[in-house]
Amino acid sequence: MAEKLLEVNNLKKYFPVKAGIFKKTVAYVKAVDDVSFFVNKGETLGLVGESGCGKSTTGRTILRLLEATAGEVIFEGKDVLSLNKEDLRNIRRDMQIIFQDPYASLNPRMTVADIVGEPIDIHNLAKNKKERNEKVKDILERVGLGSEYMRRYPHEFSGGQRQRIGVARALAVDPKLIIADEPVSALDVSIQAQVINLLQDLQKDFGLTYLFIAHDLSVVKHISDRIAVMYLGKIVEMADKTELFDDPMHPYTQSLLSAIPEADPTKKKERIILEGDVPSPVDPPSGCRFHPRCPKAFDKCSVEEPVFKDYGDNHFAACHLLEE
């Protein structure tokens, strides 16, 4: 049996909507609504879904960069959401994040040596400046940047190089879990492949565990062991990547996979075109959240919320069709 490193149970993150002179809360944006999943030690779980479905909010809430509304985040047996400041600071060394935008996530006033060295200083991982700089130099070389880059500033680098600096910063404290929040979506396709291959090499070398957030299914299929599909704040399906691509159970997953371009012109694929727009997370539909756009919806879907359960071989889904 694989050992679970991270377990997320019934996680919720609601953002208040305020209105009027006194800024009273009139509604809530249900960005993450009752999400549960697990990540095994040494594996990569891909979290996919269209823009605005709550993927990035889920990642940031796990790390407590955003405070959760409810739920549990169990990391190595400890509930991250209930830790005090000191304990949270200690556990943060084991849980790091790579941000989506390499242009916004690096301080323009700091050199590369200071950006990568800052977490080493915070967690007291070096005895002196010389040892700290040696660590920084070693980490930069591991991500494909030489020591000559240490004294440069972020504006002197390309997008791909900046993202490597972001990866180096995450690696600096020797973490166990890295949440990669769409780390390649802002990069050119050729650079995307380099960064993905780098992340895979680092995973083997350092025994890392990834929660890889993305909306590009081909990227997720390449790097992930298992994939969780998210729609409007909820996970609708989760399975081994081969199982998910070969036998998608949920109609939303089926429509996503049908949109992937087919390289072989002799193979004809049936496209599933969804009607309408994604509903607002302020006022999500009753029952199954996908039912207003689902081509297979029936009466029960609009009334009763489907249960997210295992249909065998750790293939989880939430759909009334599967219960029929």
Second form
Amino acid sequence: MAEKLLEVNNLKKYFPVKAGIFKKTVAYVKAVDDVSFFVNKGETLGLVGESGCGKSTTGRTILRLLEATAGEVIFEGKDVLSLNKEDLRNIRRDMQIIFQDPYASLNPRMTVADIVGEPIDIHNLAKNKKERNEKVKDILERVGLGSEYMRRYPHEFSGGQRQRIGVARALAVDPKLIIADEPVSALDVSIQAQVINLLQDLQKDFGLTYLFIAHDLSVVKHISDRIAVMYLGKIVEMADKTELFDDPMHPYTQSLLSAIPEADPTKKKERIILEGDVPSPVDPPSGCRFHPRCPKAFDKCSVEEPVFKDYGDNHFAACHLLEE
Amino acid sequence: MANKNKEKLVDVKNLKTYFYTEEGVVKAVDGIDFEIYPGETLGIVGESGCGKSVTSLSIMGLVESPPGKIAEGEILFEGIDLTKLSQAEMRKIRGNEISMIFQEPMTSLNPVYTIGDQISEAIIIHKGLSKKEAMKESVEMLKKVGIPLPEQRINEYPHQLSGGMRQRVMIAMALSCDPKLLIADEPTTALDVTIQAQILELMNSLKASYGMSIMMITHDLGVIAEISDRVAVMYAGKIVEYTDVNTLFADPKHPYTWGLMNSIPKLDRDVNRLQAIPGIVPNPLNFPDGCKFNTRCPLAEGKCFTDEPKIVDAAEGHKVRCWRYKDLEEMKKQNVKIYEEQR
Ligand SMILES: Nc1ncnc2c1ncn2[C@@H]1O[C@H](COP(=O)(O)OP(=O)(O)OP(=O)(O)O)[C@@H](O)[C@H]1O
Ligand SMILES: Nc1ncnc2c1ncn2[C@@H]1O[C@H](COP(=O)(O)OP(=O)(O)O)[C@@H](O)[C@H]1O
Ligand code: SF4
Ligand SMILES: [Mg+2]
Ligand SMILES: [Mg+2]
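Got the form predicted alone; could you also share the form predicted together with the partner chain?
What follows is the whole complex; the chain from before opens it.
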């Protein structure tokens, strides 16, 4: 039986919308609204969904870069959301994040050695400067950057190289979990493949666990063991990746999968084209949030919210159609 | 193909567009040849910086000058060389005969005018209708591109629309003057997959009903497969492979094309490791001698480092720019993985 490294229960993150001269809170952006999932030790869970559905917010709330509105985050048995500052700092060693934008996420005034070395300093992982630089050198080599780059600044690197620096920084403290928030989305296809291969090699070598956030379903399918699909602040389906692609249960997953353009002109896909746009998370639709766009919606869908439950073999989904 | 007997709508010959910068000459587009036939979609695919946008701006006569300049070549549109036209003459062609849509519609829509004002302005200029008639026509156009409640939408401003809707508005504007050629530069790159699917479907159906030609620029091989009839693959300012879409995907003959296709994960086939193309695109100010792909090509040898290969007919209707495409052919037959699974 697989061992859970991370467990997220009923997590909510609401951002207040303020208006008027007194900056009164008039509404909430329900960015993450009652999300539950787990990540097993050594596996990769892919988190997919369209722009604004709450993927990054989920990742950031888990790490407490944002404070949760409600819910539970259990990491190795510890309740992350109730940790004090000191314990939080310690646990952050085990949970690291890689960001989407390799241009914006690195401090332009720091050398590569300092960018990668900073977390080592924060967590006092080196006895002296020499040992720290040795560590940095090792890690840089591990991600395919020679030590000759240590004194250079981020702007001197290409997008793919910058992303390697971001990966090196995350690895520097020897974490157990890495939350990778769209780590290859900003890269050219040929460079994407290099970084994906690197992440997979590192996972094997260091026994890492990944929460891999992305919107590119082909990439997610390649790298993940299991996949969770988000829509408007909720996870609507979660399953083993093969299961999810072969037998998607939720109508949103079905249309999402059918929308992927495949690099094969002989394949003429049967598309389920969704009408309209994703509604606003400030005032999400009643009942099932997908109902205004769902090609299979029926009366119950606009009234009652479907429950997210296990339909066997850890294949979770939330849809009234499944409850017969 | 039936194309043979058709007149070419666009015929680009040896186009060179250079930027004369302080650091040196950027040969953004360096001698490309291609043609577009009436009613077809030509896909142009390549990684960022390879010259896709500069190619389309060159056709539109919108290359920033200085520092940019069409240094050589011809762009024949219905037999007329666009590079020889005056600004005023070009303005007439733009938006009338040739329209363009961009990756980020927000930057090409004016934030202070309503959607209706912007579409109707295009219609007034190009069709000479009255303001009232043009507004009516705008509503019709918005309907055609699938915008719900168009009577209401014409009174809204760009920021009130979602990305997908803005792109639809751009398409409506581009089509409002019945262009013969629509240039679409990464029109779906900023959009989500479900919205991308909507827009691609829209473009395909509009192409069928308007009978126009499309030049589709993208870095996404999935989009290329979806929408193109023929494809030009660009690398470092040159076309390295050029053929019809089915042939390209079934039988890529250039090591770069082959590499690109193997570096993307496939939905129907699981592999443990992707075959990545090593290295990075060379700096345009400092291209290597010989073949520009030689810094990353696993087949590169001797001649590749000294002489630039010409683009040649490897088969009927299939052009390739590589000294060793025949060797690649052999290797493909023997199932050799030319991009090693390096670590
Ligand atoms: N600091 C904030 N204040 C208010 N609203 C926010 C804030 N951060 C995010 N949101 C909103 O929360 C929702 C979820 O945002 P989030 O960034 O998590 O989406 P995402 O799934 O990561 O999208 P993308 O694919 O575009 O990165 C969005 O509606 C967003 O506008
Ligand atoms: N205004 C400009 N000044 C200088 N160089 C430019 C300018 N516009 C584009 N370039 C250069 O031309 C090359 C091709 O650019 P572009 O056509 O935009 O690439 P893409 O294929 O990504 O669309 C790049 O090296 C780019 O840096
Ligand atoms: S010419 Fe040589 S270097 Fe260029 S693509 Fe062909 S084999 Fe590779
Ligand atoms: Mg995000
Ligand atoms: Mg471009």
